[in-house]
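There is one chain below, alone, in structure tokens, taken in the form predicted alone.
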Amino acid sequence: MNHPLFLYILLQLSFLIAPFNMSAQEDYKLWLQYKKVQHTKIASNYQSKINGIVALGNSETIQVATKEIQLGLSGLLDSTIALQQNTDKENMLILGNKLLLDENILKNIKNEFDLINEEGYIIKTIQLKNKKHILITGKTDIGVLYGVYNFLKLLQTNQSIENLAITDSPRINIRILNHWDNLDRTVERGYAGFSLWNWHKLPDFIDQRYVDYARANTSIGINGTVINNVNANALILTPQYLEKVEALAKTFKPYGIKVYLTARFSAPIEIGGLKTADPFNTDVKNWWKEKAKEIYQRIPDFGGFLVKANSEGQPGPQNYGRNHVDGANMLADAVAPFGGIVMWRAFVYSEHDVNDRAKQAYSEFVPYDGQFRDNVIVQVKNGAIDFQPREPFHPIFGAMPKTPLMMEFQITQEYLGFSSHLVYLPKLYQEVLESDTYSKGKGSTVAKIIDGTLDNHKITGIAGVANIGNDINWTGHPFAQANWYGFGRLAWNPYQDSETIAEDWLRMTFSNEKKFIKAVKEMMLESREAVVNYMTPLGLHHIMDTGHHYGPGPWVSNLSRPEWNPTYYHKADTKGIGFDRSKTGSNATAQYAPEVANIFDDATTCPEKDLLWFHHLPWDYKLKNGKTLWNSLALKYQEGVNQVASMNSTWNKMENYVDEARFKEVQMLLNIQYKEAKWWRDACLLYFQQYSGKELPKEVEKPIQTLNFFKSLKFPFAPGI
């Protein structure tokens, strides 16, 4: 048939499935990309290693856990691995909990259960009759599933697996994404798209994008999901929408994770038909009894709740006069018979608070340390303000040792140049939870206190704001999967380097080859620092432009509440920049303990990085370089946008080891990240020469546009307000 419509319609749907089919695929796979091992030596020794795969067991898990290796087995030595029923041939690949493991394997194994929790994996090679094989266990069935994924990642990053002897095990209980997903498929901070929940379709259609996101999530060791926005809508609790999260959490249970809610505060008003939401009213209470329970009718595994509660409008127990453990506990009450928790965010602030924005959640929280119900556990944002590029670690860590404190960072980049910017986040995680409270002396770290260990806490925890949406790729950047991954590594293992997880991220979701490693890894390392260096250098902070946060906007001071206007923050004038915190301005160095109170207090040593967070100090003032604040300020915008540039070229130099849409992805984005960091660059410069009066440094490029051009641009559409 050679009509010519026809022929048109078949040219116009090549132009649509020929990218689909070569780059999307490559996209949507994130890091369980199970390519065929190039290698030649080292497949040979794998294929040598693996003849068979013994799956003990039938539980949803075990299927899941199955399925999983004979897929990521066939991609990465190219050739199918069969079910075997017994050990009877040699190079087994068996996997099974404790339970089911025969005297004979169990031979094998000594002390390593004991090194292991309920949710842990051993990894070993063991002998039956003179025969070896490797086996795959747990005490559970989802900590063989864990071992599953983190034996392909052995062979993802071309590891050895000769005499393996690998236990493992998360260091924090709950690990969770943070979804800010709304009921219209909305996504507040969101840059990927839309949610990925079609509540429309549910709970009939189960979009197989609900079951990738499940193995994507059990694959870095993540247990836990909350799928609707902190600033919640109520109908997601009645049965109309609990029917449909019903549907979700069945969906994900065989990987271990839980669904929770974010629950509104005056939900038993909004759809209860009650006149109040009072946490001491009998009526309000009896209503959240009944609702928890017609939740665990539905969903048996159901985590619990977490709220927002007094915090940029949402109604919460103030509103009654009653404060924040009133409220939590309340909750508390409801889900504990059921074994649920309460997560209830510290992430707090007030117009009528006008002394330092940065002060109020510790003033707010830290005198009802100890006050909390068992099964609540406090959510605290890494830093004092909200997600920055670059903030000091949250005074409240550290100052509530009786209350358990769960981190929460931001995965979704609202601050840091969208999903249109290469930024890699798990050295701003690692940066924070390497922090030294000195609560208890010196090596009292952030992540000794979120994993348990300083306070003994045993109900421990860390949430990811997700940067998830229904793009093809899934989080709008292809690098920014990484903070997805890096994010799930370190909430399994907060003590990890963000360094190694950067090259195994590389190595599975693009090459082992060597040069690419190490160029790519160095890229990446960077890259976040060139961010903090292009935006809010030497402890600026805030200066984004308002409402959706894209761009610079440090000149914006006419919005209603102080606290929203960037110029609160940085408070240039002609004396020089800087919010003073210090003794002799807000005060807020005396919320840390005494020894970092002092560092950070006295201007000369306080780290530069934080310098303009804890001081405002003159334009003249000398950095340790030597160099005058102004000059260092400017100079420090210029390094970032050579930073970037550097980024630029590395990648370009990348081609021989991507395939070609994701290559060419990268490189246009960074290219608008090297056009966005000019423009971060000249609009502040500009606007903070108004007060330094001084000339820009001969290595800053002067910019091609006036402050007033910078001034007029407007951004009504930007995504994820």
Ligand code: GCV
Given for the second form:
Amino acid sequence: MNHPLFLYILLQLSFLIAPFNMSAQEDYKLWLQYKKVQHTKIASNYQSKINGIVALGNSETIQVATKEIQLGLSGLLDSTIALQQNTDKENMLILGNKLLLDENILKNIKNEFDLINEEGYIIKTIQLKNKKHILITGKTDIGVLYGVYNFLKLLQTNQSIENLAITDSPRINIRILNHWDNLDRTVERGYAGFSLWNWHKLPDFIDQRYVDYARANTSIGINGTVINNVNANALILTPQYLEKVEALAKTFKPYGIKVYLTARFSAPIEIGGLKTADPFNTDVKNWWKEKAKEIYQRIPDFGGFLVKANSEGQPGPQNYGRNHVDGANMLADAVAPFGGIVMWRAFVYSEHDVNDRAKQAYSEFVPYDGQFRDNVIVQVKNGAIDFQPREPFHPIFGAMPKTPLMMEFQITQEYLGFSSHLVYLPKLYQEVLESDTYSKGKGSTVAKIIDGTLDNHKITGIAGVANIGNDINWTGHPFAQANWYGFGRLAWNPYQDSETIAEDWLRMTFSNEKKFIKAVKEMMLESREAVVNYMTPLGLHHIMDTGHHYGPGPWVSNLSRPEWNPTYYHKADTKGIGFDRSKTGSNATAQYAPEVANIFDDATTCPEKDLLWFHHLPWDYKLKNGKTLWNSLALKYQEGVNQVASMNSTWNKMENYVDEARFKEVQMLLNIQYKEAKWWRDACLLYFQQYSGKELPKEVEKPIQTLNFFKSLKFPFAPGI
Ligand code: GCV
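Now that you have shown the form predicted alone, what about the form predicted in complex with the named molecule?
Then the entire complex follows, led off by the chain already shown.
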């Protein structure tokens, strides 16, 4: 039968029953799936311990906390847990901040409040008149909300809730996402659709997405968001847009999330009618002061500004013969009366500077140490070039002890296969955070610099360039959700292990089945090394194709700015390969503390993972494995491909643990990743082989295509530009 009505009904029905719809919902829910606890013993234990909810106070945040706990429990326990007025019945879940706890409850608390800060929480099993209850508290309502999400995590990950005594606080104050979102809803380096912010419908239309975005962020401890691109448009500071920003800020406020904006340095000219943006000009200073006042009138808890100045063509104080300190301090003075801060980026390099690009930000910023206002924090990328699959830690960390420094990680995968490659980034973040700068002797890790403990800073921060868009699953790749999740967890506590985070994420997002977790966790943990191997092994970097940064392009050498060309970075020639940043070369190694510099400076002590970052070595230089550099490089590329092949085979065995649609989605993406890993291997090896003049080792598969074929590939519409 081919009747149009029949086809129409069939189509409707197929949407109703299609697993894709189910999974689209599951994808959308991120790690807040709240699926029924499968293990019957564990589930009945939870049920016996949670009989009702007593919520103290009625602030917006407590209302959100109550709603979330009800939502979570109704899914996890598959039953409705009712709100109660008092603790007469046993096994109540009591939510309330310290000020609202009565004497009897407080008697159960020892020194726990001394152990937490303003955003911290306590989850404790207490006794009232011989009846057991669970208390979730903190010094503030936001602390309570964090406690609620962490209590739900215990259930989501099937942990015991017997005799609970948990205290926890964030170690870093500003835990923030940087959205590189433009006002036309495109997202620079965004691979998950368009921007979440529907500027056209704001301020009157509040998309449910904004609320779910806030829920997801708060559940992992993120407390700030810069909603627009660092390549900024001044229009965001006009009343027309500020009204819309205000609506978003109001939506996020109950979740403890502050809104921040990027400030285009030339805004006084572009939207203020002034002739200059010189930070020493009185009219300019007053313009920013008035602008800050206007913003704070609308958004009393506005966080402050993030600024990219005199970098990649953005305007800044240097346009007027001033410097970064002059610019940052002028803006800092404007927001200071309202408690705002300025995050000033140190991502600077210039085509007019003949020095190694890796040295330029350090050379420019370190002399300013101690000159910034108290409410300025300098935002530094994790490495000295630009979010490569692997970079040694940025030498600014440890070199500006009198200035608060915040970390900038990239969550969006600009240089790591966009949203088609499965790469678990918390492994990369952990590697950087654990790096020892030796700035105050052994143990001066990057984590201790950014949490303020090493140099005693009160204002501390960590930023992640968001990988979020309006794709149904938020991040393009289902496993890219783990990078958003993991960033939040490490922002809360930069000393956590990425393995634990991966396990929690898998349990909350997919399943608590041991076999699934073991296999898929291993796959995630290996994925970061895999991408390094098939893209940029042994310290290679910045050899991607131009502009869009998609795929390999080690041959690119014709760009106007020398330091944008991949050939600038790998320096392959018939003698060898790598960038000599040792004493005999650019001497970038000298920007590190002597203990670190000495290690990097000598090719025999330099970790092999960073070898070609710091050294230009002959093709037949022997590595620790006894093999030549050429053979080792080729084998690394092959290893990367093999790792992706084994990720594929691991995933193919997981069909029974995952819903059909998410299983297929990841399977297709892993196939793309496999194809692209081979593309990277073949293109790079064919290109470098022109210089090495050597055969590929027998373990390396022979390329099927020619170098000219790879060079001919063009991607005019690659996303994210
Ligand atoms: C927002 C790299 C990216 C740019 C980005 C810049 C930055 O150069 O390719 O898209 O601009 O970093 O971090 O400012």
